[in-house]
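Read the single chain below, which is given as structure tokens and is the form predicted alone.
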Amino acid sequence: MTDPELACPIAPVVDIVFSRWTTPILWALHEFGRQRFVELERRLPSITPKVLTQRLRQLERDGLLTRTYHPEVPPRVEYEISDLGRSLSPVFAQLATWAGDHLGDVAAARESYDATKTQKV
């Protein structure tokens, strides 16, 4: 018998991209171009800088985006979407369509299933 995730083709890519961070940093990155680590983080004001640091390293790793350290004084790091990162737009504007036409759908059958769920209480 097959394990479900390993037969699941796209799970790993589910577990790269969509952790709680990642969209909102490559979405940053694709609308943005190259930024800052302060300028993330001031678009992402929820995020730590612990965690941004972390996310950052990891989607470097996963070559979704590019890290360019300049050696100046001081010191100069800037991180931009790279062309693997960028070949997730259509994926990114798919799920942004079908959030638009079912959002609403999703939310009418959160509140039909609560309320069925406090009747029965």
Contents of the next structure:
2 protein chains.
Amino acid sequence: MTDPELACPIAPVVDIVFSRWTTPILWALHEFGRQRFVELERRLPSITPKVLTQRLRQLERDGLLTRTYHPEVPPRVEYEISDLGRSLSPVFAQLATWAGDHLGDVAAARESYDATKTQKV
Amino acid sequence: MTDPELACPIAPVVDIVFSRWTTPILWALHEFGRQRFVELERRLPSITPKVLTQRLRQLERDGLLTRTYHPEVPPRVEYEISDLGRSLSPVFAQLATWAGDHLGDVAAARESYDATKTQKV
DNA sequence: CAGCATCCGAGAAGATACTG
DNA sequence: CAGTATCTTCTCGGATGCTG
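Since the one above is the form predicted alone, can you give the form predicted in complex with the DNA too?
Then the entire complex follows, led off by the chain already shown.
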């Protein structure tokens, strides 16, 4: 990125793993196994083909998934999560746990903040 | 965000915790304790006051840090990580571990990818 | 089917200057 | 000091159309 960012040791990981759309894509591949382009497109309802391609290329380059091109007619391409991608499972599991434990706290904090800060109108 | 995103259970957490600049800010507060605005500004070399303010407000609203305003002359404002913010420590620790274990793999994957894909030039 | 090329609009971020 | 206000820049993402 721009900067070492105060040597924050997790900044590089965040760039790699938590870019936009990467977690839903990895999740879909992790949950439903090897899939074709259109299947992924269908599972991610609001993504466009262009962006999906961009993100898949990025994840392929980072080694988090593998892309298999079958030169047939019509062409067939399959995406599958790699071992490196699978190694993120515990991280995602822990995030899911945190979500279950604390997402309500965040919502409450937001309500409280919005309530006190709503002096206008 | 835009969409349930296929009910990916960690998508909401990613939005809250891994927005731009949030991890370096939380890390700085976690590592160096309560700090004033300028101290944070100095630790995050490439951030501008505007963006720092935006991110601090967002994190305050989400309950991940607390903001204490001291009405003095000159004014003094201190930011401190909250209990909710501290509850992310294990997540960050695990990410740091993953970084140590696999960041090299990602770098290698990138080199390999770039090497094979460099047909141009 | 998978994906690239092109254009366009919105929102984020940067630079600068000013205030309580 | 701790911001806010304004303006500009710019990257990302959406929409559309075309190809192997």
